[in-house]
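In structure tokens, one chain follows: the form predicted alone.
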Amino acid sequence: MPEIFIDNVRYEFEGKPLVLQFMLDHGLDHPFFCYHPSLSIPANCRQCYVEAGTPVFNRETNSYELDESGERVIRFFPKLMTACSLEATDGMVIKTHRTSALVERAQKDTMEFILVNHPLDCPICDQAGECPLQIQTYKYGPEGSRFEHKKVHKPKRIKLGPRVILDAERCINCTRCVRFTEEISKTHQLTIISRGDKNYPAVAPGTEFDDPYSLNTVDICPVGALTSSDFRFKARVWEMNQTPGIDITNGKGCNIDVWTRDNVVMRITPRYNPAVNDHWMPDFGREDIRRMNENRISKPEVLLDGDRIKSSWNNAELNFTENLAGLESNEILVIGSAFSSVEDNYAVKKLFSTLGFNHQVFVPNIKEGSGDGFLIDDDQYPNTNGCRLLGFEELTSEKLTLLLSKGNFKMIVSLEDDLVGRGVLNEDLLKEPYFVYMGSNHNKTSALADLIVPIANSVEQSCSYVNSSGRIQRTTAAKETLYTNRRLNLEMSVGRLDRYGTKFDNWVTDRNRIDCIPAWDFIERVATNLDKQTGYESASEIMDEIASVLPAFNGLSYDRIDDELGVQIIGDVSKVTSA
């Protein structure tokens, strides 16, 4: 097998890897700025310099030339090489800053050159704490600056578009943002203008950077030149908890990180998953922080003499069970939700199936032509395939309206789907039956409910979704509810990047906790009142049961989903129909 020697350590490799990526894959720290694994390689920052050489091969003897000590003779390239663009070959020898004084000096000189006109405003920069330039300056840069002249000034606080703001003085011309719009989003909206030490990224005159993926340029900017207009000056990275999750604004199910401070979601960023979204996500998925934080249903609500009042959980459970009593099997309609998780839908379906109520339907939210063939899907909900696999009957808006018009339903139970708001149902159809709405946010549908059950949303519980490609993925709790505690839940991120959050931190309070529980937990309480309890104590137990009773989910567990970054459980999604 081909071999390469890096700082006198032998490694084997396959194919034709690039030296920088090979080092990163093997946990070797090496500085770089312009390189990104999903973009082309311009090699323009020169920060990833290495010494590189290859063994001298004698074609006449068909063997490598050896020196006096019996070691291979290495012929080094006359100049330092950029590791990002250097392809590994058999027998190659690489010297990094760890073993080469020349490389160490070159990296310091390059860093000094990059910093010549940089404003060095780390204390007020949004990128501080997660800035590659800041980190690498401490690691590989010079101890001080020899530059004593006035720095070049460039435009500041330039609104490139509705979501991205540019500070051109911080730009080091890595061109990552330009390459992203050319190679990934393919909008070609950014380019580098001006020349020499005065150049920076910009849009064409009379246009704006309204790329639906524009905020990805903020993620990949190695300095603080591009910042998010929504997140700008809101929080420091070391003040926040970072929790893995799934974007549920779309059927694609992009992997995300949810950043919280004081139990409020501050921002959402993409999380790498090569099988789903690579390093990217659409901008509208980041705007989901409004759903997570605002207009929340907190504490159960009941309709009493025309007035909706806050109620206790015990009263909500009693109202639910009392209205179930004495109803025939054809008098209850259960409406599942492709917006809710596999576990919540399964718990609802199992209880009503056990009670003999088999009118269990859902209405997908698919808008043909709204997808872009990349990370924006026609399916507007994250779990349409999950509802199909669980056996909910799939109806159109017209069929559901017809069912409600002709049926004699005395009770309707709807799981987190704004059916009225998205035009599926006319509100008059929900006024006559006893209507129970289980949801996390107030909307046009919840306003018609006789009983509102506040349920935890996707960032307040562990739950799973089957995306439009048939891949099941899961979230973990990023926010605390009134009944959960970050330090008692081993799955939750318990601290910021530097240390544990404690009650003595200024940004840790209880005022932002929502009085809600997972839908499956409420269903379990109702089942207990009806002597039909299953004993569920966690969502992972529900997934274990689902895996044991439904063939499509066989072999699944939360551990496996975590280890494999999601599991493909459907081969051909076009053949999936409701059971």
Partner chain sequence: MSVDWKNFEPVLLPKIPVLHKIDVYEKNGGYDQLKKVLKDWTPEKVTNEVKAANIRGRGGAGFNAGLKWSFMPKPDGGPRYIAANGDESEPGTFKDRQIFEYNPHLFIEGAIIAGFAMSITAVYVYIRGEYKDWIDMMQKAVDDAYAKGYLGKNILGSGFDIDMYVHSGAGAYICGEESSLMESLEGKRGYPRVKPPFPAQKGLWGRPTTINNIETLANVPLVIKNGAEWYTGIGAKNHPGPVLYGISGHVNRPGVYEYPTGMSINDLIYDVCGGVRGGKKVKAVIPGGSSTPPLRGDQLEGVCMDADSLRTAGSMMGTAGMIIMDEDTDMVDVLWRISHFYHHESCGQCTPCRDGTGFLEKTLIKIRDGHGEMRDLDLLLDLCTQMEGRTICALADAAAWPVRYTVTRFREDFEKRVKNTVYALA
Second form
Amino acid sequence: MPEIFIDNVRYEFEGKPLVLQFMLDHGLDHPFFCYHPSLSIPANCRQCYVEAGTPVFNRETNSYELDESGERVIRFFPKLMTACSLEATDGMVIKTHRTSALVERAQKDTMEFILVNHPLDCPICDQAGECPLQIQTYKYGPEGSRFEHKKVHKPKRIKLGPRVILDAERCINCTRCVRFTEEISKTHQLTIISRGDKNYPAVAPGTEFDDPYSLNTVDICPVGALTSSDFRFKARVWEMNQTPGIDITNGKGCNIDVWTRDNVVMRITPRYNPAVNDHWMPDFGREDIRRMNENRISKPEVLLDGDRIKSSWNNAELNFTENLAGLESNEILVIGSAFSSVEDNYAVKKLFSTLGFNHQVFVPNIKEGSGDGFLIDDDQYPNTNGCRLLGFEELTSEKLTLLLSKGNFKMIVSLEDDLVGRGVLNEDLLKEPYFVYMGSNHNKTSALADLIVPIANSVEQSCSYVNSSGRIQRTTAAKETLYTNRRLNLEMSVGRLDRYGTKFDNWVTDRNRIDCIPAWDFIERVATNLDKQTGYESASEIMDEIASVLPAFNGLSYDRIDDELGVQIIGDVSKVTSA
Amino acid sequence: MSETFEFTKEELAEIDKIKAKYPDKKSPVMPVLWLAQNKFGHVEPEVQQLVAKTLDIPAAHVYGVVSFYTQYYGTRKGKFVFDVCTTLTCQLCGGYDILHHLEDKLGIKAGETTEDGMFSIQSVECLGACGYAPMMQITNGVYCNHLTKEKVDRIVDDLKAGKMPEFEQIPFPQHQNESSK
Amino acid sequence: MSVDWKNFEPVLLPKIPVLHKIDVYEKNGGYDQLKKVLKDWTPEKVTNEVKAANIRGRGGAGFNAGLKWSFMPKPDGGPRYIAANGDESEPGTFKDRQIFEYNPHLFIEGAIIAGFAMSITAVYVYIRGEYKDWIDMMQKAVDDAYAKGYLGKNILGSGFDIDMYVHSGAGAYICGEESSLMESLEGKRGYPRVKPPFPAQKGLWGRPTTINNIETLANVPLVIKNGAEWYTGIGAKNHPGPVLYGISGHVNRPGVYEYPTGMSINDLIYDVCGGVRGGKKVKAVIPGGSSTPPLRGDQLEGVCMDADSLRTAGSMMGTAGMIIMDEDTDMVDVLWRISHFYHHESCGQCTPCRDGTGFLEKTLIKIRDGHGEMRDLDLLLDLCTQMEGRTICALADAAAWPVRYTVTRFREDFEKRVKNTVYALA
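What's the form predicted in complex with its partner chain like, now that we've got the form predicted alone?
Every component of the complex follows; first up is the chain already shown.
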């Protein structure tokens, strides 16, 4: 196998890797700015210098030439090479800053030039704390500045579009944002304008950067030049906890990181998954923080003489069980939800199946033609395939309306799905029966419920979803509810504030913890009241059970989903129908 | 009332001819910008949009190109633009004197336009006429070589009278040298 | 040793009136070489002859043109291009425009022959946008050549097709750099490309491309006509041929002169150009455009205009655009202006050039305005080290060399400025 020597250590490689990516893949730290693994390589920041050489091959003897001490003769390139654009070849020798004073100096030199026109405003810059320029300046930068002149002044606080703001002075002209709009989102909305040190990115005059993927440019900007108008000045990076999750605004199921501070979701960023969303996600998925934080149902609510009042969990359970008592099998309609997780749907379905209530349906939310073939899917819900695999009957709006108007349902149990709000049902159909709504946010459907059960949402519990291409992926709790605790739930991330914050800190309160529990947990409580308890203590146990009883889920576990960044469980999505 | 910018049928035919010279649709942007600038006197954003639309290429790309090349007028300039070369040889041979003379004469600084919109002055980089320094170019067109203050005065007066200086053919000195031998 | 130049008859720009007209050009043997090549020669023969003639690129790099042609891969049926570089933006350079004006068909004939040698489908002639009048002249010449059947389909019944298009730049020095020129031809911002891939593999529109200077291609018909041996007999041994010297600055008769390579700089100044204005002494000479290191006036004895001699003297041939400065010249001012030029023209792609050129200029302004300190001179040299060889194209080097060599070779001018500051006294 071909070999390469980096700082005197031998590595083997396959194919034609680029030296920088190869080093990063092998855990070797190396400074760079403009390179991005999913974009073309302009090699313009000139930061990833290495010394590179190749062994001298003697065609006559068909062997490498050796020097007196028996070592291969290495012919080094006359100039320093940028590792990002350098293809590895067999026998190549690379010297980085760890072994070459020249490289170390060159990296410092480039850093000095970058900083010449970069404002020293880290204390008020959103990027501080996660800024490649800041980090690399600490690690590889010069000690001080020799630049005693005026910096180039450029426009600040330019609203490039509805979601992205530019500070042109901070820009280091890596062109990642421009390349993103040219190569990934393909809207071609950005360009670099002007020339030399007056360069900066811009949109054409009279247009705006309304690319549905525009916020990805903020993620890949290696400095604080592009910031999110939504997140700007809201939180310092080191105050937040970062937890892996799944974007549930869409059937695609982009992998995300959920950033919370004091149990408020501050922002969402894409998490790398080459099989799903690479490094990207659509902008509207990030706006989901509103659903996570605002308009939440906290504490159960019951309808008492026409008034909606907050109630206790005990009372909610009691109400639920009492209304269930004595109903015939065709008098209960269970409406699963493609918006809810596999586990919640499964727990609901299992209980009612055990009780003999088999009207179990769901209505998908697919808007044909609304997708873009990239990361925006026609399917508006994250778990349509999950519902199908669990065996909920798939109904259209018309069929559900027919069922409700013809049937004689005394009780309807619905998992979070705003059926009225999205026009599936007319509200009159829900008025007669005893209507239980299990959801996280108030909406037009919950407003009609006789009993509202507040359930934990996708960032308050571990749960999984089967996306529109048949891949199961899961979330982790990012945000505490009234009943969860970071220090006890080892899956939850514990940040600096959680460790060191005190009650006297601005950012440490309990007011953002919602009084809710996972739907499966509530169902389990009801089941216990009915002596049908299963003993579930966590979503991962439910997944283990699903894996053992449903063939499509065979062999799955949270560990496996984590290890493999999600598991493809459906080969051909077009063949999936409700079991 | 806002101006509208459009190409005539003849110009569109001319653009089709330009397009035929290049294998892709992005490449003709420079000649088409030239055509637009020659017609409208500038390539302000509205004209850039027109060019982008005509060629079916992103407007941002056109903007990037316009702002990269110094000869495209992304903002309106005077009717006559004096591009006074001040680089190296012209600097050595008095290019700055010419520039300052012109500035004094017109009462504006380099980079500015006279109030009546007649003249703009720019201090520009080497125009490739080093042997004939100091020199300037008028509105991306004719070269005026071997400038003196008097010659500059004459040019300004002529322009005011609507007379553009003519192309100066500078004899090849070697031919002259030998003929004089 | 200087070459015999006094008996040299110009061949690139011969003394024939109105030679730019195609009829006159034809009457004087024009396009005969093309006819000869198309009729009797193979492409390999052309390439080999040109390679043997050792025409060294007249755009600045001085690379053997025929050798460059031989890097083109075998034709695969797809389009292949020549980009003829008439950007000519290096300060001190104004030679190609003489070809456009006085002998455009020599270039056209050369480009077609080169096209035949490399199985080219189209030649793009890139001319800087400022040369509006010369672009028109060139366009006229190309139109005439089309009308006479030297360009287009089935040239002179040979079955060989080639097109030629004139493309106007729009004011960007960087577009004289070959990969930037290609970007500009493709309608983009002139950002130089990372090599590899080299233009011969992936050039214009991703196809094999050779970039040659206008003057380089104009030499081709002469080589075909007279043979490589004749050509190598002209001028300096390792850098032969006639060359267009563009001489400007403080001389009595500035202009473009055609003489063999290897002319002594002193001959050019004193005999060809009639000496320095006002009979002054030469303080400095920039031999080949503003990026080539300046030579001191007292170091000129025996220095000749060819690659070897200039390398020994510590400079380069570049474009042979010589700038002569007399004894009253202030080198601080001159260097500042050169630095301003490169600062203005840096495309802004690579960090060391984008921010380094500005750093250099701002430091030079500080010195020029009398605020400089001795340490600024060391800083300048240090910045040069930080820029040289660290960027995609050579603009950073072009910006750094004049600074490095002006500061070291004319240090007294700089020390005089900085010593007068309060900082130096403190």
